[in-house]
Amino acid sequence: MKIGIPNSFCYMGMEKFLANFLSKISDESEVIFSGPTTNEMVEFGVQNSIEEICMPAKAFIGHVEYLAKYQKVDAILLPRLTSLRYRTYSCPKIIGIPDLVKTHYANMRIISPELNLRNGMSYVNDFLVELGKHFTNDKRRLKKIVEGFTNSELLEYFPPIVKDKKNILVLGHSYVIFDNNLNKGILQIIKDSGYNPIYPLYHHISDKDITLELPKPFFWSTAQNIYEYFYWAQKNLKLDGVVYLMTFGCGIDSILEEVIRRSCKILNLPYLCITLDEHSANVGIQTRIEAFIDMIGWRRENEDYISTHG
């Protein structure tokens, strides 16, 4: 059986964990990845999704269409990601994305076990048991395999390299930061400009002062993760500026971006927000990044009197 796993949206970073588990639980299954986002996938997504969802979700629908149309998979693995960290929830679009796919691909088998870590990481095992039951009825074997995944990393990303100077903090959802089609290669653009891009990974940062900065913690898993890293980075790293990648149609970004923007103004930290949508050309983004970096250089050379916030 050919099982498709999209390299996109909320599943980005989780592919290796899922594929490794499937290789242990089923000898008859072959995992097929959709691969990096292409312009054709984005076009598929725009044509086959509804207007109300965000840009990354539309691109994700394009990945599903690619797996169904070109790879002819027998099933698609789309876990329902209710929560990815303690006492938070995923955004409604992430929780409901398996249902959205099921309504559009009625004849496709969709495997969607629930992953809910709101009450702790130990619930990963419940998720694996529910997933494993789709492939084996041998409960003893399934239990043994699940126990072998107890210490496995659920999410894996390429880590940033922090330098002593010329660091630009790039904030946004991981499925935007690591998707070169959606972000128009912004990490490489920053590198080519002589600066070092750093970005949040999905690791919990323990600092009681973080919660004291806000009236209450963020409700959503990704928002809490992004804000924690911003707070930690501005305290512990030498930053030359902050770039926020805001995706069109994202409710979380509409709130979090404003919080980050106000914090940067108080910290006197150069800040740039880039809104990403269906446009395929990267020239506009490249121009804005180059202008932002020029401004940082002029500001440093001219005694800090050039505005960084327009």
The other form holds:
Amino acid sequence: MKIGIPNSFCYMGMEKFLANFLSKISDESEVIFSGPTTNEMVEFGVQNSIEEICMPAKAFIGHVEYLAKYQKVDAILLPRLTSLRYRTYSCPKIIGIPDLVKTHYANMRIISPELNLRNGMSYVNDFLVELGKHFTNDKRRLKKIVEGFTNSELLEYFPPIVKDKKNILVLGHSYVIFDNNLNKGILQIIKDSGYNPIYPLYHHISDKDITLELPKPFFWSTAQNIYEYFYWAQKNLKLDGVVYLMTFGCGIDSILEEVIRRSCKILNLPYLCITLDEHSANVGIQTRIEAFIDMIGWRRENEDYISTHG
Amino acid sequence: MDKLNCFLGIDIGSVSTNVVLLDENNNIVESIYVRTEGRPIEVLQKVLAQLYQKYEERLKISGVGATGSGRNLAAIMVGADTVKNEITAHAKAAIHFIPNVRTVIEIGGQDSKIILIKNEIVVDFAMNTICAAGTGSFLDRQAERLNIPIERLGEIAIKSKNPVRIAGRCAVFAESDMIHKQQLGHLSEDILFGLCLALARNYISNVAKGKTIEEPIIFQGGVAANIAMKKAFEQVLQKEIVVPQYFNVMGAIGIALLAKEKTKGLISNFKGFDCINNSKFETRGFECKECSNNCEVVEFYNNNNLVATWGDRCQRYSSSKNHHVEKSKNL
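Right, the form predicted on its own is done; let's see the coordinates for the form predicted together with its partner chain.
After this comes the whole thing, all chains and molecules, with the earlier chain placed first.
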């Protein structure tokens, strides 16, 4: 059986974990990934999804189409990601995305076990059992395989390389930061201008609730995670600036961006917000990043100037 | 006769192409503002030919800079020493004229910017996001619809005593508001000044969102030619606004200043007027079918030699090894 896993949207970073589990549970299933986002996928997604959803969700529809049409998979694995960390929920669009796909592909088999970590990380096991039941009836074997997965990383990304200086913190959802098509290669643009991009990873996921000097924690898994990383990075790393990649139409971004903007103002950190949508040219992003880097350089020169002359 | 040592600044924007000549003491020798009319290559060649005709051999170009959305194209055409984004160029020029400037309001054809400056350093900036409402081309379009030359929009609007309220949030809503008001019989001047006020409000709430606007404030870019826009900003901000003498070529001045800094003690890459005007520049494009990205690849030819490629995401074409450097043989 060919099982498709999209490398997009909320499933980004989770592919390896899911594919590993599938290979253990079933010998005859073959996992097919949709690969990096292409213009074709974006175009398809924009034309075939409802207007109100955000850009990454539209591109995601293109990934599903690629799996269904070009790869001719027998089933698509789309877990329902209700919550990715303690005491938080995912964005409603993420929770609903399996249903969105189901209405569009009535004849496609969609496997969507629920992943709900609202009450703790240990609930990953419940998710795996539910997923495994689609492939085996041997409960004892399933239990054994699930136990072997308890300590493996659910989400995996390329970790950023943190340097002593010239670090620029790029914030945003991981499905924006790691999708070069949606973000128009922003990490490379920053690298090309001689700076070092760093970005949040989900490795902080824990059952602990850190208050982070906020009156209350965020409602959403991703927001809590991005803010947590920002808070940690501005305390522990030497940052030259913060770039927030905001996707047009994202509800979480609209509030988190403002919180981070205000924090940067208080911290006197150079801050730039880039709104991403269907733009086909990256000229606008290029101009903004270039100007931002010039500004940082300008500031830096001046600071040096002051320090050498007392 | 001694040669006039000059620095050339080129700003190719969406609507206008601006060229300035700056002498060694930063005096403006020549400033040219023409409409790009969608043909940047032709227009730039024409402007440079014009300069050459006027000065002929008396001119020595010691540095060239290119900025604006057409900066990459211009840079290759003339052999620029520095290529910078327009925000840096505009800030540079603003600081040059008013060293203690704190806020730069720049409204061009397709985008609007705010630049905050402190102690001659850019500390923060913002550009309009995905919407181009409230920029020059929108004003252009509305003036055209009311059959008023864009140059006269300001002097007509400023006569208004009783401006109407227009929604400036979105260009489409603004237009329907304007049509509605016009059908009720409001005076053109009241509608136009109402539009200016709407654009000023939109700028403050959108572009300058969350930023503290401090004096001195300098207003530049093509839209600053509109005296009613200046008045609208003053009314909305309740602060004084300065429009510099060379408001419409500030980007070009800034990049000329940057080129001067860059070429200090170096020889300019400038190709020479002769070479530029006698060259044939051509842009060809195709849609790459190598992968499903379907990149729109743009190729730039100089006398049928491929000199630059843009737009391919994988850099299959734009990596320099495929390019014929000027000197290489004709193919």
